[in-house]
Each structure stands twice: as C-alpha cells, then as structure tokens.
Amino acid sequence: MSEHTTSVANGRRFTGFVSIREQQHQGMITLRGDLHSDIVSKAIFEITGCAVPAQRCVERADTCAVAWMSPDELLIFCPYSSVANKEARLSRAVAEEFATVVNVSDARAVFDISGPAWRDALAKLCPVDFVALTEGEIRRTRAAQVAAAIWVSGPEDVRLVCFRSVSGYVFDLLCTAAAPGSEPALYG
C-alpha cells in the first residue's frame, strides 16, 4: 500500500516503489553572467565553497551546491535561512561584472526521490537516458509537459527542480510513476 500525506512542516511525501519528498524551504540563487569570469568564480567560491561546475555537473561544499544550469547560469542552492544574505553578497561580489543575481527559493520547488528503481520511475516522464547520468550531474529536461532539472544527487538520490507553479501537477506525475505494482517488468 502506498503512503500519500501532506504536512506543512516536511512536504508532501509518497511512498511506492520509490520515495518521494518535497523539500520545504530549500534556499535557490539563480546566477547568469560569465561563468568563466575570475570575478564571478572568486565570488561563488567565497560565498558557497564551490568551484564554478563543469558542464552539467554539481559542485558541493557543506551546506551548498553550484549547478551548471547553461553556459551562461548557474543555480546555488544553500539553507533558506541564509539565502537573502547570499544573494546580497554575491550581487556585491559580481556588481562590476554583466551579471544577475536573484533569490528564486519562493519560485522552485524541489523534490528528493530516492530509492534504487528512482531511473525506472523518472523514465516514464523524461526522455532522458538515465542509464548515462552519474551521480554528481544534472540534466535539463521536461517531466511530461513541465520544465525540469534533474541532479543525481547520490547512489539512490536524485533532485527534480521544477516552477512552484506546477509543483502539483509534477508532485501528482511522480505518485503515479512510482505507484507499487508498477514497476517496468524485467525483460530477458
């Protein structure tokens, strides 16, 4: 049987053949400019600990991580408690640069799927090749009809970013994904 509740304090939560959480309060800068600017690198790496990532790639450092979102953007994601006093600085750091700088934690949601089947349940909705993406990249792509960021975040984790507008409508897509009993046969 699966388990589908809501709580205000942790997200919505399912249980099937994957887990499913929505993380609340999860603190998001979006950073475009010149990602190969010794100002913009310096800046992400005195404020977060991270080096500028590699073409779709995550970096992390204690509380932090730096997403490759396109050659010209970068998503940080960080603690909400700390997310205005970054987006500050970096905006500080980065004034002299062709740079933006803006707090998008209210406008993302993030949800953490985890489990050793969590490929089998984002291949129904992605057309990715999950078998090619490692732990440690990320990957842009559409979940059914919405926009959405995938990040291996572990062995048997992964993060899909996607617009807070449609949290719901992807939120209910993996529920349906990951439902007991529909796991993709094995063939051979």
Contents of the next structure:
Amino acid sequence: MSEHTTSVANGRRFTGFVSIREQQHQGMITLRGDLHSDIVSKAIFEITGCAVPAQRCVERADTCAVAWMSPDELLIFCPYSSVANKEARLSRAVAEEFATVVNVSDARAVFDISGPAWRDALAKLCPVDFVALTEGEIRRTRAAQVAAAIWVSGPEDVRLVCFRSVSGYVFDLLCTAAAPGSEPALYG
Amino acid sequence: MLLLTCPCCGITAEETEFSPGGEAHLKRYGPGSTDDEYEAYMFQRKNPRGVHFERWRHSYGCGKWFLAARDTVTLEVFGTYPAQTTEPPADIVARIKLKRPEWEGYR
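Could you drop in the structure for the form predicted in complex with the partner chain? We only have the form predicted on its own so far.
Now the complete complex, all chains and molecules, led by this one.
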C-alpha cells in the first residue's frame, strides 16, 4: 500500500462561531453500481453492517457509515486502518456485478464542523436551504466554487467531504465563514 | 433565479448547482442522412421567447442529466423529467397548455 498522503489542510483546526477540524486518516470507499441489486446490498451489509441507505440518507453501524451520493453511487466511511481490507472484500463480493469499488481515502478530505450555528456558517458558502436538511441526511452541493457533500451527522455536527486537491481552499473558506462576530443569524 | 428540481435525487436547487446542456429532444442525423438534415441537427437550435425544453445536469449534486420544461422569459419551470424521455411527457404538456394557452405546442 502506498504512503498516506496528507492534505494541504493537514489536520488543522479553527475555532470561530463554529469549530472546524480536518479529520485525517478517514477511510473512504466509493462504490458505483446498481444499488437495488441484491448482491450489492448483501455485500454492503456484510462488510459495513449497514443497509443500503435511502435516497440522500446515511446509514451508520458501529465504526462504518454508508452515504447515498447519487442513484448509482455510495460513499462508505470506515476506519483508515481497515479500508484496504474492506475495499478488497467489497471488490470480490461485487465482482460478478456491473459495479466498481475504489479506495478514495487519499483523494477526499473530510472536515468536521461543530457548533449550534453550523447552518449559519455553511449558508455563506452553499446555495442550500439548511432548514430542509435534517440529521442523518447528506446533501451534495457546492461550497463557493468547488463540489462538496454535507452530512448532518449529529444535532450540532456536520461533516463536509470535498476533493483533497481543494482541501486547502475549503479550509480557508470555512475559517472565513466561521470568523467570530460574523454570524448572519439566518437560522434561529 | 431559476430553481430546478432534479428528478434523479429529488433536490430542488438554484441554477448555479446545475450545468445547462442546450436544447432537449434532438434527433441525431448521422451517416446516410441528407446534408440539410445533418445541418439542422448539427447547427440549428430553437431559441424561443417562452416555452422551451432543455437538458440540464446536476453537476454539483448527483451528477445526472435530466430534462426541464421552462419559460425562457419568466424562468417559470413547468416540470423536470428523466433524460431517458424522447418527447415531453403528456402531463407536462398539459400543464404548459393550461398556463400558456397561446403556446403552439411542441415542434
């Protein structure tokens, strides 16, 4: 396995009216294929413990989570230490299917954003009505000029996934959006 | 602002989350067609003031293509429907006729 490549954000933290932290060493696997197929759903359940999520939802079990990214795409979160093993098992399990499995852990960056005002911070960057986004949902959108996926993982916690090539840009964006005293207070 | 609902992921978002893909329901004229047919297919596009059928891609979202019927003047969206549709669905045509009685129809 190749060396773990660090992102530009490199685990940096920032505390404004919400706190931001790049989560390093997050295992992520992309699966593309027919999500309604029995083989795929069985493989997902056996390897992650999660059911195939409903449209725009995230299923969680133990250390894994499975997010619905598009009608034919899932993003699987798992511990970085187990990602190679899980990728290999998933690939074998769906080998007969028209499906692909790729370890994207070093191609994506994950930011943990926490604080009650997370909607106010993200509303500055994304064209999204965050009232409609509830816990356990994931929303793919853009953050300023780059693509991002926003997973509401807890009442006051969200995770933002972006391409690692733009992780430095996204970290700077989030820091600016969360600057103390700049709350737009759109969401009560 | 143009608000579109992606039929593939159910999200309603504003237009900067989407990419425009030009006119919908084009029929390809390739080898064996006449020069006129090929020219019309390749270069001639509708550019109406009013009801128009377009291709859009949810580029910052689920990444899927879909089709939309909208008014190019008022930006009113009459409906969005899957890309695997060869002509406007009957319910959308009926809705347009109700709102734009003067519309001469598709084609």
